[in-house]
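As structure tokens, one chain now follows by itself in the form predicted alone.
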Amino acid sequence: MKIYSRLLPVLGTLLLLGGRLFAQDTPDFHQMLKRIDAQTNFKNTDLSARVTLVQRKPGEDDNVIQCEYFRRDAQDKFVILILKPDAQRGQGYLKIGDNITFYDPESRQFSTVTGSSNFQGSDAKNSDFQDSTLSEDYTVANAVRENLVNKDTWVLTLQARRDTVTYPKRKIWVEVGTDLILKSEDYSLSGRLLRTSLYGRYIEIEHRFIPQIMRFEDDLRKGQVTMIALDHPSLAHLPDSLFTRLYLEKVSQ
């Protein structure tokens, strides 16, 4: 009994120290979401790039789309202008705040689309082209440590804070040490897996990061995949007139 009574304080101290060490090793996951947003957004500058999208469907030829891509995160705006193929040349998207419009040069009409709509019928969503707002849109419901292709990651299960997000539930694989998303799984409200996304070849531009390669896999239609590549990224200032309906109308003439 004397031995046990002597061991109890020691065990209590070890448990307390172990708890403190675990708490120190476990990050603040909401702050992690904030860091993901901060280092992948361009609030102090504009961003432009050439985008090539390749959609692959079983039994069909690849559909290749080339676009000019412009972002102004400080004002929550983007413009996407389609260059190829010729049948879609001049079509464009304009996002201002929560509103996204699509311009068709053939009819010369604008129509409203949503962030959750598929971009040009691909597996990419319109919301994939906007700035990251994970810390505003989601709470972290669960977190586990896991290796992903020999990289140490935190796997975060996210639950939506509001019903305006594209996916009500997500899982993201965040690389330890960089806070860059390497993979995500997007789920329906019922928990059905809808899409798997892979992000690679992050490039750093003035202490901000952007994935140069993105792969979106449709988990409801096996074998249907969309690849997106970003080339020639630039942080040069863009004219205010670019982020307008008038610009899309003029440039498509």
Second form
Amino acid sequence: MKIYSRLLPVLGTLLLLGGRLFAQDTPDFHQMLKRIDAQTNFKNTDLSARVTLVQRKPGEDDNVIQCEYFRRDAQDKFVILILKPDAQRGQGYLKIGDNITFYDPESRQFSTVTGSSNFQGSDAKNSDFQDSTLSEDYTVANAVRENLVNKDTWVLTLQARRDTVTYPKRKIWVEVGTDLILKSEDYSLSGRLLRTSLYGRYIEIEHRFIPQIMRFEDDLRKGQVTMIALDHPSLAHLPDSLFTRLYLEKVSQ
Amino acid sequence: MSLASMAFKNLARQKRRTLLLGGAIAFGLVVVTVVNGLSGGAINTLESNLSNLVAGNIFISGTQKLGTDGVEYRIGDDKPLLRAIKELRIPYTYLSRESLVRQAALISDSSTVYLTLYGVELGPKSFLRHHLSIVQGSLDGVAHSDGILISEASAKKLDVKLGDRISVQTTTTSGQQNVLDFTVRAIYRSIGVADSLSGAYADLARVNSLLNLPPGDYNELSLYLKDLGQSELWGQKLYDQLKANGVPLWPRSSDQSQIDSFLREGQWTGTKYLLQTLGDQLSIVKGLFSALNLVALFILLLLYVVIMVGITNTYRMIVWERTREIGTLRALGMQRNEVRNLFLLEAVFLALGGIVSGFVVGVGLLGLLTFPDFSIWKDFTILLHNNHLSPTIDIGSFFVDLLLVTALTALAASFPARKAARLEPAVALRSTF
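Right, the form predicted alone is done, so what does the form predicted in complex with the partner chain look like?
And the full complex, kicking off with our chain again.
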């Protein structure tokens, strides 16, 4: 009994020290989400790039779509203008705040689409082209350390804060040290894995990071994959008139 | 002898000529009767078939404003709607509470089909039992289960059979991604090109889970009227009654982009309802058929312009042939206007004979067209009633055609008739023809 009473303070001290050491090693994950948002968003500049999207479906030829991509995160806006194929040339997307509008030059009509709708029937969602809002949309429910292709990562399980967020649950693989997302898994409300996304070749522009290659694998439709490549990224200022319906109408003529 | 009997006798004297002219008029009327009968029947059958598939001809959908985050489709409190229906004593066969999932993705191992999934009450009193032709499986046991009812065409495209599992992907009412698995329990007969309109059917509670709607809620209330033809009448009455009862309503519209703009408009709160009839939803199709009828009428008018020229020329010849006869009649005391009326009466009788016989032949042809079984005509079964054409006969249109064609024929004959009336009896009698 005497031995136990002497050992207890020692064990307590060891546990306390261990806990502190572990706490020092465990980052604040909400801050991590904020850092991810901050370093992938362009709040002080505009962003433009050429986007090439390749959609691969089993038994079908690849569908290649080329577009111009313009983003103004400070005002929560983006414009995507389809350049190729010819059949879709002139179609465009305009996001202002929560509203995303699709323009069809053939009918000369605008229609409302949602962020959760698939972009041009691919596995990319319209919301994949907007700024990152992980820290606003999600809380971190769980975090584990994992090795992903020889890279040390934190695997964060995210739960949506609101029922208007496209994916109620997500898992993201965040590289330790850089806070860059290397992989994500998106789940439905019923808990089914819907999509696995891989992000590669981040390029740094003025202390901001943008993935040059993204790969979206459809986990419901086996073998269906969408790859997106970004070229010629630029932070040059864009005219205000570009983020308007009028621009989409004029440019498609 | 009266002018009318003289006109009849004159027509009978030249049987071949009368038959050819009357036949030309009759042919025009056959074309119009058949085209109008087929298009009118097609609209009626389309409405009837779609009513069967979408459980009704009057629809009320609920939209609820979610702060700044958009719109949620749900009926919520249905008491004011049911009260108005009861107050008006609307004669309906079924009242269906449904949760619709537009553009739901049905995913099998080999393919994906996008269509409307209807969450409906699948109990023993379900409208589906009376309105869908089940070709495989049964609706028994589908209620309160994960069963799904799909069309033959969807089953073929998805490459699934009874008992197979398929996933259904959609967004919830608030916009989240969701997926649930369903088991194929029954397959119904396809309705051709409109197969995508018919969609798939599953238990209301299961579809509510997919949409993340509370149990017992739904997003569309449908009425299946006893008389399909009264959907517009009762739709307007119900709209007026709801408005009088202070139920918040969107203006009636069949234009989806207009409805979208209503919903986007920020200055509203709470729940508002949209009332539509099947006619509103089919306005585009109806427009197409109306255009077809207009084209038929245009062709008829062109045809009659040609026939009129023929009638004018023929009557010029008749007047020329009967110059001495006209002289004799005038010498016997017949007045100028009587001579003119004689020729006009001949033309009117000719027209009436052609119109009536054309209409009778047209109706006969339409009757014959109801006999063949067009079940092999799979893409257009939506336009068929039990695999047969179901044309309509519009008596109103017949009388319009009757007046129009008679007037045109009389007009064509009026020029030679007036010329005949102006002939001097002595000059006419000296004629050598």
